[in-house]
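Just the one chain here, laid out as structure tokens, in the form predicted alone.
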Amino acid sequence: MNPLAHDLNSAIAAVNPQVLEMLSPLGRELYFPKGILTQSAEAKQLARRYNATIGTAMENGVAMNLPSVMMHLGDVSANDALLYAPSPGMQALRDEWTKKLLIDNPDLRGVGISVPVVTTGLTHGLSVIGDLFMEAGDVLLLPDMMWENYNLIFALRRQVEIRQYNGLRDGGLDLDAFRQALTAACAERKKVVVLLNFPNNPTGYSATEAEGQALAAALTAAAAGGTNIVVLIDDAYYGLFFDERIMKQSIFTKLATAHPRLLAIKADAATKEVYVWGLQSAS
């Protein structure tokens, strides 16, 4: 293992030794080098004349750039659009992200959550989750009526297995057949993978406050019972809201600080939300 990837480790097994338990062997192998990346990072703060860590060209403090570039920008600066993100977004972007976050789900007000990072888009965000937390072998919970790509992101390329459960039942979810599937899997596994995704894609149901409440509460017992869980939230559709009996607010917020054995990964995007389909960015 890396000097580096073991310091990591390190560090989380310092705040939380079972999420490094939950790690994949490959989320446990990676690292961030202390390469061009990290000395750019550096010399953005702490260079006062001059910057030579990576490879951009700057006239007056600003990027050089094509003028035939740039007329296709509209008011974005040349130093927001051409030069080189951060590796996990810009951070301008992350915080606002953050901001949102709280605006739309208050109950995580003062909730030790981290800042979001960015990817290419919630597709990607959940393959970068499947790197981190899923390896053959592993068990994913997901109920019969689910995306179909789920299967190529987790069980054809992580090598996962997925148990699918019923779903719905006389016009809810089916929370018994929910139960029975994680209580089969934690009494095999030291490790579960539950996804939920409300509004779910293919059948647009959403869990009402009380289903919210009966799902944290099981997956809380689950944790509390010894097997780490990994919670996925797939908030593609979130926002898309047409019912009061309906959870408001995300069902992160009930599992972000349930349990130490339970860790909730939330994965959303504007893509639904604000009609951008093609505007790829997610957290």
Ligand SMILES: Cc1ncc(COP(=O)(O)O)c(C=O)c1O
The other form holds:
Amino acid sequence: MNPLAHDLNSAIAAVNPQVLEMLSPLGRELYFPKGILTQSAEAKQLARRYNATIGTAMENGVAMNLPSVMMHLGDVSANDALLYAPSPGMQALRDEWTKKLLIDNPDLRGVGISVPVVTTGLTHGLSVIGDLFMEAGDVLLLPDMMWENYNLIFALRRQVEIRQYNGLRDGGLDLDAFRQALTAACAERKKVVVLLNFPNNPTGYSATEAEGQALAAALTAAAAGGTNIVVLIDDAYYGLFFDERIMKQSIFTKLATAHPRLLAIKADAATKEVYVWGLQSAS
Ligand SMILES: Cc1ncc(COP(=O)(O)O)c(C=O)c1O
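The form predicted alone done, now the form predicted together with this ligand:
Every component of the complex follows; first up is the chain already shown.
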């Protein structure tokens, strides 16, 4: 294992050893190379004449640019539009998305959540989460009605075993079916991954406040029982709420601090929330 990955794992274990257990073998091996980034940061501070650390062309401190490109970018500066962004995304965007999260989900105020990482759309975000937390043979619980691309992202790509339970009954969530599926998976596995998607694609169903509490209670009890629970929350359609009884905050708010053995991961995106399907920016 690369010493940088080793250090990162030690840092995670020092805060929460269960999270280290939840990482896939690939997730444990991943690290961020220090070379080019450290050198670039040093060059920014110290280089007097040339910065030859990264392959970008500069002219008088501004990214070299073509007018035929810039004329389409409105008031976005050449440096913002054309230079490499840091790999977790531009800090200003991450900070703005954090502010938006706290406005939409006031229960998260004061809660220790990480700053969102920018991905190229939700699909990419889900795929990165799959790489980090899922390995061949892991169990992923999903309702019978689900976005079909989960098959590609998780079952095909990560070789995860998707187990489906009955999602809806009598006009609401089939909570019994969910609890049974969770209990059965926990009885045989040390780690179980659960994906929640509200409003749901394809049914459009969104959990009520009471149903959200029941789901959170079941997941917390499963974690308290000794199974590592990774809850992946796909909030692709967040905000499309047309009924007074449904949860207005993400179910992430009920899970973020529920139990040390429960890791809640929120994946959300501008894609559908603000009708920008082609922009493909998500957190
Ligand atoms: C439930 C769900 N998650 C994720 C996505 C993908 O979102 P994006 O286009 O941002 O990759 C979709 C798109 O249809 C979806 O329905």
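Between two forms, the rigid core is defined as the largest C-alpha subset superposing within 1.5 Å. Positions refer to the first chain, counted from 1. Here the structure is a predicted model, which is why all the values come from computation and not from measurement.
K.L.:
By the 2 angstroms cut-off, has the C-alpha of residue 29 moved between the two forms once the rigid core is superposed?
P.N.:
No, shifts by less than 2 Å.
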